[in-house]
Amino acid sequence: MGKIATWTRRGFIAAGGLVGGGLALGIAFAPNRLGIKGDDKALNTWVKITPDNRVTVLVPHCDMGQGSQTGLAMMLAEELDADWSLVGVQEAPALPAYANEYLVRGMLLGAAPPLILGRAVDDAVLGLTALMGLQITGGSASIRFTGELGMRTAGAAARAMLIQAAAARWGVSAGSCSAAQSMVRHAPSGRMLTFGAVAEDAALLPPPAAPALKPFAAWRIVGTSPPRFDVAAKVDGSARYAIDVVLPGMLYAAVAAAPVFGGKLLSVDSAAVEKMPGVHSVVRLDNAVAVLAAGYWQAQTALRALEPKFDDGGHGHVSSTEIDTAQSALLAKGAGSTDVKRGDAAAALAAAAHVVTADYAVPYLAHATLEPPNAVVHIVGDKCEIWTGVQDPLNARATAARAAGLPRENVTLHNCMVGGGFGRKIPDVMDFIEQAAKLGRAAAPRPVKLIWSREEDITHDYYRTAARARFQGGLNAHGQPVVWRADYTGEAGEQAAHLPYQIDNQLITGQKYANHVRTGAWRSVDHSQHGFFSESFVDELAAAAGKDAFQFRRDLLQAGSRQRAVLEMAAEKSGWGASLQAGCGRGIALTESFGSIVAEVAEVAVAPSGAVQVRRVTAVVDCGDLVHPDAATAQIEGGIMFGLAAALYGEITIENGAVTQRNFDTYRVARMVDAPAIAVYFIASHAPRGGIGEVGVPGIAPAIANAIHAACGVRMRKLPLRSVAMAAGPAPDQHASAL
């Protein structure tokens, strides 16, 4: 038998009445949640089966290129026993009935991944009722929470109802019937009916309270790699992004906000600009100025001709140097809030035969999504339509309603494909939606399309926060680690700072640091910082102990553990221990994030000039059972490249309170020439499903940094790693005796 799924308190309901008849199965929301009076119900329909035997899966997650919509449909179709060739997918609309409780439930009560919602959630109310308005895509949560907790159960329930409906029509027991390939069969009589033929009857039945989920051995769709639903349209150009939307009579908007976060618009002389060809108007916002024109080039050209005056909000003195100094001083106080306390770290340090200390630092990072922030808004009377691409359509709808001064129910939001998100388009960082709605009000009744320039995008992001960490590690006389002491800048309680290694005495503390620079979630959230911090320092301990970096880690992992299996396979598949030419080295890192375990080995070459080239990356992943292996491989590869770009080049610096980088000439991302050979391997552990979209990021920076040390003996403790100051010639290969 497979697992038995039980409904949450909302319960599933069935409803007929579709156009052309059929079955719609979804989740009934509590009426008071939706503001619905009486006995009215709202239906969150996740699966529709129509008389033509077509199955449509409605997915409450956006498409950012990760392929999760296909994966979620596969999970539902697997439990439904559908014919995959008859299955389609549709993104759920931005309506309260489609808020995703299962994602929130999994985030809070499941594997306890990092909370990515941030300020979008009222700190005083962390219960489900405050969170149900979310329709978010992020935190590598789509497959492991919505899929595992919701889609599979919906498919299993629909299958049971269809079998029951067919059995009733034939006058036989449901137990004598089975489902396969979108057909219900009664083997004793040889009779068959399509799902579509009994869908209307099934819609009249009560859903099962505890539908049985299929065991792993019975899967035939999950675990395969059918063509993704989104790929063909991206190849032939028919995929629709918000930046592609054009409406009749549409104006274009270009915007420039105060250079210093917290600054306000003081004045702007728009008289000359408003006479420029194609210019419709200049709109003054609280902290920005915008130009509306007949074309985007006209709007941007006019905007550059303006000379707005902004104040600096009192932050004009802030610089990256000042921020770094302040964080260092904070760590020097040593008074952080306790995150992890195990044993007696102070006593163990005092008794250690050898103590190793090190400080690490990482800079602010931009999201730099391929598609810059943009939205089309059309306001006519008291109605508003908006086209955009965000990671939470429901919250974007609410943001637009507030900015436009309209009731939420008067706003219709069309979420298009998202040309990159990485955390830039989640709740409470949707400033471009707010701007677009205000500009839509100014342009009404004509529609307006706001497009941020790349310069605006780079200089007005919600950045991955800059952070520092200070470590002390103690080794005994045998070179075994007996104590781990870490203090970092950030909210205490960040799971990313926790260790997978067995060290008896641990003290990990966090110290909150904040300034005027806007920060937000960035792909892999705080794991990107702590992966670099912790795995770099583990290497330093191994070096101080005179031990191989792989073997040192292996000895600290429990025999038979998933972590040890992942690490060992990474060493094996990467050829750890094989000789390398002078100036080359391998580095290894083991990270856990979003329910998955990943080991990465980077092979780098360091030129005499100090230039770093990453030649090869080997990754081994244990994320439980795979849904779509090809998509999972692509996500790990993409995460590695995303993290590699940040590790080698990524850096946002602050001068006079403002960001100094403005475009890809000064904020470099990885190019094709930078791409190493990447090999990805998966371990099918049958453990609870972990995430995929973000878990390739945390391990690559420490793997590269550790490889640099192996190649030339220089320890890199600060990102980015774009160049190594060669203090000496290349060190000998440190891995010759491994394995």
The other form holds:
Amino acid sequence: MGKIATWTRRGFIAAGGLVGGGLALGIAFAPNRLGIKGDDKALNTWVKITPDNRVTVLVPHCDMGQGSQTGLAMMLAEELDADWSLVGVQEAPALPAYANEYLVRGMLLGAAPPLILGRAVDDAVLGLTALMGLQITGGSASIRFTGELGMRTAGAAARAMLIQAAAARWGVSAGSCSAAQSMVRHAPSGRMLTFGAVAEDAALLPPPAAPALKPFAAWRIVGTSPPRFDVAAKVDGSARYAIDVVLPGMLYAAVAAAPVFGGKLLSVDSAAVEKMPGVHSVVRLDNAVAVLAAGYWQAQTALRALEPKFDDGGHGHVSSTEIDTAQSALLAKGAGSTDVKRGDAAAALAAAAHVVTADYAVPYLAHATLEPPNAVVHIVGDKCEIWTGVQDPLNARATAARAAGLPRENVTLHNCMVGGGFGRKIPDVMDFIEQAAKLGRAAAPRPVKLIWSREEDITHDYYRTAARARFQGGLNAHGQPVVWRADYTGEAGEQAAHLPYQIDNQLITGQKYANHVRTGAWRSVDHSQHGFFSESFVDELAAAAGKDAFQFRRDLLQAGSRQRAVLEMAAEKSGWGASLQAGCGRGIALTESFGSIVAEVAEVAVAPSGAVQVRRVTAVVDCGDLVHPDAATAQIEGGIMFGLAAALYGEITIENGAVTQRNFDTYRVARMVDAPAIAVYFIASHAPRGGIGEVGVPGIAPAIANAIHAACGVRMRKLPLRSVAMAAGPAPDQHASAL
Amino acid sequence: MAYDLAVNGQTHHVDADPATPLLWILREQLGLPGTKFGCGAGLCGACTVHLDGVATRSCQVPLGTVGTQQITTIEGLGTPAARHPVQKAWIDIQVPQCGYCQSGMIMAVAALLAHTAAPTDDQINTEITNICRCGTYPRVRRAIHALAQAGEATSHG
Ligand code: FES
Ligand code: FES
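Structure of the form predicted together with its partner chain, given the form predicted alone:
What follows is the whole complex; the chain from before opens it.
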């Protein structure tokens, strides 16, 4: 029999015995009860301690290579006082509905949770782990929320129970015992027992209601960088992604959706194609056509031979030029809703000694995860199994159920390793799952693997919004900024447009611009455009004031603030101010996103041809305490490369309502040759833990643009930067002037 | 058409359209999914294998043109028990993030180091043109230099 303790009002701890001896302990809680913005969803955590003294942490997040599974297990092992060499992880499965859904509902409603732990205990473990899929990876949330609230508490609770069980066996008080390296010790008598030896006894105890967490001074696992659990399988081809799943009798599907978003399939003549070798069938979907065949290449070849007719949903006239014009017109109208209002911007602009204005623009961007969208679906009767790699398995399951016309509990989702997410594999953008489920219906009872071509991926993404901003900044007679006015359009920017700087008069407004082009979250979300906008314009103000770009920013940050410390360290580590060759320059940017503060300094060389080469990037990050410094460093490096690719090359354009780019030849991304030397430094501020996966992205575009200005005097106000000569032409938004 | 392919030291009998890209033969018919599909157009390198030791993008190699060339895939480069030095360096330096590009990246680097033991940064930039969307490039470079140094140490030591 297992037991559940209410762990304050925020959630509860459940514990029980494992078949074969051992302790299982779980935590479930609702983030919205903790005042964390988000859905009405539960997070939870499980740990198993088996008689062989091994610790298995069930992690409720997929790991896209951020090291979050390793990091989460470290947080649990820390509080447990486990021997790290005995710790392993398992990703929690997204199981079909189970008693647990009532558990979640009960918990969210504040009702007492039903006792689900009375049955075979592995059932109970599985039952609760099914909840885990409810949390998505994204928003840099994994380590912050699951780790702080779930893992640490679970580790501390299990530790307390193990100590209590050992103390009982020895007939001593729990207070006279301690734990270290997966052992409980009774110092006065010198007795020791492994966690594994007392796990079964511990499973009979009630979980503690308020387990005590260690102070950071006592940490010895968190803050080190053991090898990540996921790496070894990724070097020998044994890591399995959904695209690698093979089932007996499986068909392969290639799909082409209407080129213009919102378009529908009008007709397709499939007679000839159906006779092509290996072709099983041609399937017509509402807005797409697919070919099912014995092999993927056969499916693709047959698909290319089809000449489907789609309508354009009435959007065939839309082009990037039109979008630019529409967004500019919105800004000119100036009817945005107020995001920030401080002081009196209008009066301050009128009174300023010097006013600077500028327009900025960024294009749509694709995610282009290297593993293209794909899924395997197997429908037999009224049961459906699906294999895919997504950031939110339970949401994917719901999407598949809807598309297959089955109740959710009839759908089992196997989440696989994810070959890149960046926001493409989150809720609301799971069109490929929907397609796969429909094709699974058509193929039933045979399984089918849908793989999007790269062309399908680039042309049918949910893009980072195209956006524009218009700035007016005013300096007083001493060159100090007294007013900041920003109007932006695109998707809502909100917090992302806020400034870390102290400027007395601020007015920031936003206007939503929407059209038929599908947009979605893209690594760092709105910060990706607002970082570029704001940090470029701050640089313009510094230039107008005749001040050094670093000093100008520093003077606007409060003494002793985390922001100032980060900025100063970036200047120091990058050798800010030291002379560079002709044609080279440094640019700095300070951004704040997902609770982390990042300063980046880029050093660029601008060739006489106008080609831009980023040579060196220095990043300083304050994300609170670090769990796994090496994985965090890799995330910042990756974020910088992701942002750099977009800053230099990333551009999705629209012609006749459809995306122009097709593959990596036309949608250019970064390669080895583009990779600068990157140095990452952390400031361990012990502030609340911030995100790490996305926070390296926003600062790199402005740092590069500012460096280009320092190198050659050209101010780049439109991404991508690509080449300076090109953009220095008479583009209408290059008109910034000092009034 | 029937073919005998020499893959990872073994002969495999394959019957398929000669135009089928080697990538899909490896993945779908020979059960070697370590070689990845990223673009199908020779642009990303996720599908890189060795043909007689030369790094080659298998999505661009029609089955009918393979002939007797020795094919090595990531599965044949090394195993967990006997890892190739590049695989070891990849673990030491913790190169992979999502990992999807890494089979191709490792194959490309192994081929480069086989003919240029200590490549310069320029050589690396020219020879390694694989795409990694997770941005592991700085670590790829570090790992290559570490391998070059270790190679020097062994040959001089
Ligand atoms: S899949 Fe062959 S190069 Fe991209
Ligand atoms: S590690 Fe993800 S694409 Fe390279």
